[in-house]
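A single chain comes next, written as structure tokens; it is the form predicted on its own.
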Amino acid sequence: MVTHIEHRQIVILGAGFGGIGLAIKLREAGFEDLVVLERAGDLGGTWQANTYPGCACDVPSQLYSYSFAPNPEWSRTYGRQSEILDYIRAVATRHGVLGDIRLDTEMLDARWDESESRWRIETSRGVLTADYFLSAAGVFAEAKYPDLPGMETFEGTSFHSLHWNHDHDLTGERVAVIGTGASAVQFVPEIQPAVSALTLFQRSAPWIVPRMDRSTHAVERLLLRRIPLTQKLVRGAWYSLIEGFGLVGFVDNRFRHPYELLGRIQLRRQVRDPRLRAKLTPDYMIGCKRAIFSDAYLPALDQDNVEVVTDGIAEVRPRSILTRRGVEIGVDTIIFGTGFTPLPGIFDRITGRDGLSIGELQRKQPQAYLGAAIAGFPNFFSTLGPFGAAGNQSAVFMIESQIAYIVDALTTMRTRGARRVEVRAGAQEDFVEEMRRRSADTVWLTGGCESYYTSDGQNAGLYPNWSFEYRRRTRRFDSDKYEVGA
């Protein structure tokens, strides 16, 4: 019995930003034959799948959003994930690829056929082939857990904030938060006042910047609808102020001196305990790690309910967690605060020509071309891939700049009348080697700390120079640095 395998053009993996992108821009170029891949039940990546309490963006809304889909509507500056998945879905049914999605269709493996020229993949509802693969899958898509002795243990109720425990009533609990990265400063606010303690497993202390996030008023939602050049403005102004953030991560970390200034000051100002200040102090310098925009996680660790314990889990006990200094602390509910883990298990189902996953070569050394193209990987292209991500600029600016490419590309090569394209590994060595020699100064390598900025001592995947020096590199498909061929 023979099975009709599907084909399609394109196949696109994934429905945040990256993957709603490309669809849009891909029919505007002419591309009809395409099809987007979503294992959820619903679009929107990281914002349908985190839905824990107070979960918002770190990047203010007129920024944080489709250049050719602006929004005069947001609500207040930083948008919450109801708000950006509202964005996402009216943003896919305006442009009309709400019908190229296929959601509970989970990718289960994807080859390159040599023999073919074409990628076969198989899913959780059949199998297909592509002329072409673009992955625009998240790299927050797999919760990171701790290895704690005896977690097996612990009768009481445990969950990753990714995978948060809605039927789950916390009041009145004894709850433990493990981890103190941007998820857990966001819910750490929300569930204080409903606990009855809470204790917050700290193994370094964050950087914590004022937030300062207002809601909007009507009067300036009215300007930005009548005014799209006040759109505009507003987005180019918040552009300039986070760019400059690089200052600090890539030109001179002398440069961080007014940063952590105003981290110290909003400390002092926050925390009236002198022990509690002490422990809630970085000891490395800013930018080495991500700072946190916040002006309620402060406060909240400040309330009589709450400790803030710097000594390491030795210990889950069936209701309670030991110390290594041997302190017994009781707890009915774990929450796991502990991000993501560097590199998802879906990027270890992706194999190209030689045999290799995207995975095996990651994990030996963060390569790409662009962050959009990997050597050994034919008629492939991906959104925020190694040195294609950028710690000093909204993540959808570089996804912006990445989906030109990819169309510019497939234009490219449609015109041409090619069936084949690949980056030359000569090209991408010489990227990465690029990448290597800019990051080598960076504080993400110097500042004195450890996180998923960095891999073995080396940089894992920021792009180690200006966002807008990645725009101008990626607006047009340099096809000369490609093997292109019939």
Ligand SMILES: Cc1cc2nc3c(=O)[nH]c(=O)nc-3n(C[C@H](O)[C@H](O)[C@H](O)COP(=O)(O)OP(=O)(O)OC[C@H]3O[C@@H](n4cnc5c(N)ncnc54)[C@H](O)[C@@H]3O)c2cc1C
Contents of the next structure:
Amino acid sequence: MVTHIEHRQIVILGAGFGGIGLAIKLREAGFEDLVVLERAGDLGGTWQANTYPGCACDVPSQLYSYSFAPNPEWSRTYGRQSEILDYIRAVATRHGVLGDIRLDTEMLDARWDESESRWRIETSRGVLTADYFLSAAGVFAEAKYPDLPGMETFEGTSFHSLHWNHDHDLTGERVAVIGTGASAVQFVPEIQPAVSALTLFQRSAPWIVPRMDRSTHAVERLLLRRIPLTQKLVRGAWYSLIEGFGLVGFVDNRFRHPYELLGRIQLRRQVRDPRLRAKLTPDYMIGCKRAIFSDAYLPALDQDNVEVVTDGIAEVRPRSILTRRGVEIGVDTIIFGTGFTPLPGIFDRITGRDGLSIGELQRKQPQAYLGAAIAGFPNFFSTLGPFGAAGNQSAVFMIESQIAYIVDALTTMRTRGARRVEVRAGAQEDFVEEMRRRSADTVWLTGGCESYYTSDGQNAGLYPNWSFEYRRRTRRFDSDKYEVGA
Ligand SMILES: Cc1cc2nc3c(=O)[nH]c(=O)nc-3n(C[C@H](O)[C@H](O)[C@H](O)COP(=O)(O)OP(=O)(O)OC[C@H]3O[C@@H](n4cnc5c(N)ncnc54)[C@H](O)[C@@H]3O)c2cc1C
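Structure of the form predicted together with the ligand (previous: the form predicted on its own):
Now the full complex is given, and it begins with the chain already shown.
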């Protein structure tokens, strides 16, 4: 029996900002034979998956949105999760790509078939082949859990911020929050008033700087709607303000002082207790890991029902947590705010020409060209690949740069009548070497912290320079760096 295998010119993985943006821009360029695979039951990626209380973006929405789909209607400076999800859905609908998305379809395995010169992609709903395989699978997809002795004996409720248990009522409970990353900073102020006791287990204090969030005014929205230029100006202003932080990141870390002063002033204003202030003072340079914007986190920690524990966890017991100093703290619910695995398992299931998976390659060291292509992976491109993410700048800005690059690559191929494209190993090596050289003096490596920005003392995959420089480099597909063949 011959089983029918569906063939598509382009298969895109993931229906977040990356996958949807790719589908829209590829369609605009005349590529219509495409499909987007999405394992979840809805589109939106990050903004569909994370539903914890207080979930919102950290980059102002006027900037954290597609440049080709400005939205004058944001209700706040920083859109909340549901508003961002609505926005992504509205953009996908308006640009006619909803029908391209296959929900509840997980990609299980993808490998390059050299003899056929195409990708073979196994999904939970059958097999596809594709001329081009484009990954927009995201990097913050899998919950990371710390290794806590005795966790399996815990008899209370526990969950990760990525899998928030909305059926579980925290009112009046003794809650332990583990981790102080960006998600914890957002949900702690939301749950603190309801719980009877909140113990925050902190390994290292994050730098918290003023968020200045507010509702947008009707007049403001009218102005943005009526005079599109104002939207461009607002977007440009936020972009420049955030980009300015690059001075600390990769120019000279002495530029950190005014930012750190801002953080210290906020800490002094919002936390009365000097002992608590000492615990909440970071011991590394700002920018070493992602600085967090919040006006509500520090005041929440200064409440009587909150304790910040910095001693570390010795053991989890059925109804309590024992600290390394031997203090036993009663706990009904444990919430993990411990972030995401650095390299989601999905990358172990994408295999290139030599039988090696992206996961195997990247675990040795981050390797890619412009964060968008990988040697050994013909007809494959990705968004937010190694050295294609920014420190504090909007991920959507980087994603749009990659989309433009990928669309130009496929258009170039079409114009030349070529069928196969693969970045040259030498071009990739030079690029990775350049990235390493430029990373050496960045605050990510010299700022005295450990974070997901680094791995084994090396830059884990951020672009170590201005995002506008990255935009310039990805504006056009540089085919001389690739083997392009029939
Ligand atoms: C809580 C939170 C807040 C954030 N806030 C900001 C912010 O303020 N500013 C900023 O710049 N960035 C922020 N980020 C980073 C954010 O992830 C990116 O901005 C952006 O949403 C990434 O989009 P993406 O399309 O690349 O990936 P995602 O949004 O992660 O989408 C990837 C999609 O691929 C799907 N997928 C993965 N594997 C498979 C498979 N095997 N089969 C089928 N489908 C698969 C996933 O289900 C998902 O829908 C935040 C992240 C989190 C988690």
